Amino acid sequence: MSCAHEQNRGKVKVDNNRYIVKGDFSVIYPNTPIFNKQGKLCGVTNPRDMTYIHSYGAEAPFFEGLSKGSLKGTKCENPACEYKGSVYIPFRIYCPDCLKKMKIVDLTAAAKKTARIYTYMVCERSGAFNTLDKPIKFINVKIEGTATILMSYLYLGEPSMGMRVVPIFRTKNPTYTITDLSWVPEGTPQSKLPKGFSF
């Protein structure tokens, strides 16, 4: 993308229940023909430069929480629910059983004390638009007292099942995406954390 587009990159605000978009969206690149070896026309390219506008809805507190160094889950507190007291991370807005809105709970301390790797995978490849360093060390983290298991990535060290890990948060220049949360082995010093991340 050219510098001019970069400077005037499209941004979105919300006003009076509407999205207000400003700047460059839908940058147009001309299409090109596709020929076979004999020079016969087979088709054309159709370039697209799309920007999606997406609402986090009631999950927004989770993503905002990451930017402030806190890991939030939710808990069903409906006395009539058969599974009352279940705690969910990934964060769910409604209880999957009784469909009552759940209470947001802070799991940062529990994660620091009890999080362990349930399973993992080191992946050499990524898809287009990836922003993580490769290889990506996918880890699934189990925090004591929760009903589910969180997908994330390990920033330092080699993952193994049962390994104790602690969460780190991108509190400087957060992206407000799930990539703002990462993990390091228990006992890692602050000096080893990636730029912008803190415990």
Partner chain sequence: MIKFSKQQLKIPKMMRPVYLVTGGMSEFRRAFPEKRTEELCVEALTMAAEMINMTPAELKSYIHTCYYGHFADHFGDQLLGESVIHDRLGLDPLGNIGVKTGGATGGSTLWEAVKAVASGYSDCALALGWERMDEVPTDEGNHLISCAADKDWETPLGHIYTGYYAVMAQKYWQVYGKSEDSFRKTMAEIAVKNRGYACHNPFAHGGMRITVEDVLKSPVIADPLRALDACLMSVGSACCIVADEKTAFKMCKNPLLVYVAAGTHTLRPADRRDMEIPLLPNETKNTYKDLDKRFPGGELYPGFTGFLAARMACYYAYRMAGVYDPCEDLDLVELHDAFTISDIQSYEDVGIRPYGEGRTYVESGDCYVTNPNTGKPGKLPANPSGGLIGCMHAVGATGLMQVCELMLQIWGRHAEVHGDAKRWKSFGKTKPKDWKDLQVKGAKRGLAISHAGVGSHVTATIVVDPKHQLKGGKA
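Each form is matched to the other, and the largest set of C-alpha atoms that superpose within 1.5 Å is called the rigid core. From a predicted model like this one, the values you see are computed outputs, not experimental measurements. Numbering follows the first chain given and starts at 1. What changes on going to the form predicted on its own:
A movement of the C-alpha atom of Ser55 falling short of 2 angstroms is seen between the two forms when the two forms are aligned on their rigid core. After superposing the rigid core, the C-alpha of Asn17 moves by 2 Å or more between the two forms.
Given the form predicted together with its partner chain, state the structure of the form predicted on its own.
FYI, this one's just the chain on its own, none of its partners or other molecules.
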């Protein structure tokens, strides 16, 4: 990527609840021919640089919370809802049963005391743009008192069904994405956490 493009990379600000965009969000680079050993043209590369805007809307408190060491969920408090009191993680804006807006609740303490691996899978390969080290130990985490199960990843150790885990948060240089949350086996010392993460 050229220095000039890097300086003019697409950026977004918010003013009056509107996105104000500035810079290049799509850059096309010259094609490069692909030849076989005999010198026959087989194709071309088509290098592109894209900057996407991913809007969080009402889910922003969840991602901001991760950067501050807090795990947020939501709770239905509609008295007319058949499932009033249900707590959801991943974060949901509206109750899936009554469609009323839910209240944000802090699940950090509950996660530290009760989280267990419900199921897991280990992936040796991953898709494009993955930022996690392989193999990735994907885990489904059940937190006591919640109606749902959260998918995340285990940073240390080998996963097992029912294993007690605690959340860790990327509080230094957060990405404001779901990878700011990870899990480690209960009893893991702070010294074993990845750089930038804390309990």
